[in-house]
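In the form predicted on its own, a lone chain appears below as structure tokens.
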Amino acid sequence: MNRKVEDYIKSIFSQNPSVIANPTCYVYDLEEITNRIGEIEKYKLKNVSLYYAMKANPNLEVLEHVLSHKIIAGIEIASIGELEKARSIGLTDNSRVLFTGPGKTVQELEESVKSGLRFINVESVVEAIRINQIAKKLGIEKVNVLLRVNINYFLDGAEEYMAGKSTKMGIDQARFYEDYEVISKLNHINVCGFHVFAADGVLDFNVLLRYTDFVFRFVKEAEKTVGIVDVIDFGGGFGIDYTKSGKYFDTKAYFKGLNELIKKYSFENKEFILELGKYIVGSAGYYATQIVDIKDCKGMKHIVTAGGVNHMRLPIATDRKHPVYIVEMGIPKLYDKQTEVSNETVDIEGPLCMTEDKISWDEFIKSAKIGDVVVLTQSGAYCYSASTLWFLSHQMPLELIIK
């Protein structure tokens, strides 16, 4: 954790009345977001379009900041609620919006068709038929779509898998041609390309490139039947390191390898889409919560914090810990024998009435006292919005911005 963020957290926990009254918050560093986007901008190919996957962090100030960068072609949404949020901060150009995800309702599809989004990601024949019916009813000649294909390739080395095995995502490659035959006969559907998002949280760029090579072979073969497609949407996949080991996704090497594959398959005239969320905002977020109590029970110490899995559910849900730091606050002891932590392995737990309420576990802590602040880094993506915020009706964590 850098000094700027540490000083900011120390300041707000000692001086900001809102934080003192509700000692748990998320902090987002906009400069770090800009740095991440800049890392992509340095190496991105001209025929690669970068969209922000706003499901990663839909905070309005974060969203507005991301969209302020010219390199961001638009946003990828997974619900109409996300579209409304984007509109609320001034995104009025619907051609900058992609709608992906399984299980879109008829109402969501109708709003998407009426709005003229750039692409709707079609997950099944049923979804394509619904879009076709809606377009016919509204008198819209063609709706541009991408067909999501669950490719027969298991992308080993990721945190989450959405293809290469049985999932609800997309059209199974094994029945692609059968389903395409039905979709191609729908008068109001214009298939512009494929969506092939397979896995998330990949740190080794070579893993993504090997998958890309397999996808390109599939596309080359499919074009013999469907004709030339213009767009291949890779979804996301770029990982961030949730340890303190200093690993990182090598964007320079990735784009160099992607360019070589594009040349290999003569795909220079295609557009390639990346929908990045975690890579852009993940490392820019910090979850901070004050230590309310420290207990020594049956030979192990437990740090009890003001917020728990109700605010920060991701570690326990994914069985993956975030890097932990302690910000010393210098709060005086309430009594002489008050329990402290000194070079010990502890569990860090919230205020909920359940033993599963852990934001970290088996964590070695050099020093911690009641009143200090526990900070979990790498908390900018899928943390605040993916938590059970209303559970037990505790106060909601604040969301604060370092501008």
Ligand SMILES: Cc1ncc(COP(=O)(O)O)c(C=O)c1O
Contents of the next structure:
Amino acid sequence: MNRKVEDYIKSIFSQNPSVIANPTCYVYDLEEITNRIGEIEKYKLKNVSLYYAMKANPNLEVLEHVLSHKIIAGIEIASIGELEKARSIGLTDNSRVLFTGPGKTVQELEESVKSGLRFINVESVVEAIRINQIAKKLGIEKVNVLLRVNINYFLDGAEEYMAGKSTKMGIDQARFYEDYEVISKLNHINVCGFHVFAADGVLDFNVLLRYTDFVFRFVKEAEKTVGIVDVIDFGGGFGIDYTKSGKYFDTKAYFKGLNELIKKYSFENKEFILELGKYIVGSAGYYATQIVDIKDCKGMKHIVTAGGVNHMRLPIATDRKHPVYIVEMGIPKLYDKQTEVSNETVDIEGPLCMTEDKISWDEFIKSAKIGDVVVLTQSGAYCYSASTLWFLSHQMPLELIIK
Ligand SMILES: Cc1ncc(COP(=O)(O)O)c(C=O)c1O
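Which structure goes with the form predicted in complex with the named molecule, now that we have seen the form predicted on its own?
Let us now look at the entire complex, which starts with that chain.
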């Protein structure tokens, strides 16, 4: 954790009345988001378009900040609720929106078709038929879609898999031609390309390039049936490091490798879409929560914080810890023998009455006292919005921005 963030957290926990009254919050560093986007901008190929997968962090100030970068072509949404959020901060151009996700409702499809989103990423034949019916009813000649395909390739080396095994995402590659035969007869559907997002949290660029090679082979073959397509949407997947090892996703090497593959398959005239979430906002977020109590029980110490898995569910849900830092607050002891932590391995747990309520575990802590603040870094993506915020009706964590 850098000095700027540490000083900010120290100041809000000692001076900001809202944080003092509710000592648990997310802090987002907008400068870090700009740095991540800049890292893509430096190396990105001309025919790659960068979209923000807003499911990673739909905070309105974060969203507005991401969209303020010229290189961001638009957003990828997973619901009409996300579209409404984006509209509320002034994103009025529907041609900057892609809609992906299994189980889109008829109402959502209708809103998407009416709005003229850039692409609806079609996940099944049923979805294609519904879009076709809606377009016919509304008198819309063609709806631009990408067909999402679950490619027969298991991309080993990711945190979470959407494809390459049996999942609800997309059309199974094994049934692609059979399904395409139905889709190709739908007069109001314009197939512009493929969506092939397979896995989240890939740190090694080579893993994504090997997958891309496989995808390109599929596309080359499929084009004999479908005709030449204009767009291949890779989805997201660039990872961030959840340890303190300093590993990072090498964007320069990734784009160099992608360029070579594009040449190998003569795909220079296609557009490639990236819908990145975690890479753009993951490292810009910090979950900070004050230590309310420290218990020494049957030979092990437990740090109890104001917020738990109700605010920060990702570590326990993925069985992957985030880097932990302790910000010293220098709060006086309540009594002489008050328990403290000094060079010990502890669990860090929230206020919920369940033992699974851990935001970190088996964590070696040099020093921690009641009143200090536990900070989990790498908490900008899939943390606040993917938590069970209303469980036990505790106060919501605040979301604060370092501008
Ligand atoms: C369709 C789609 N696109 C993009 C993303 C963003 O992925 P990431 O945060 O790994 O970049 C996701 C995440 O689940 C997704 O489902």
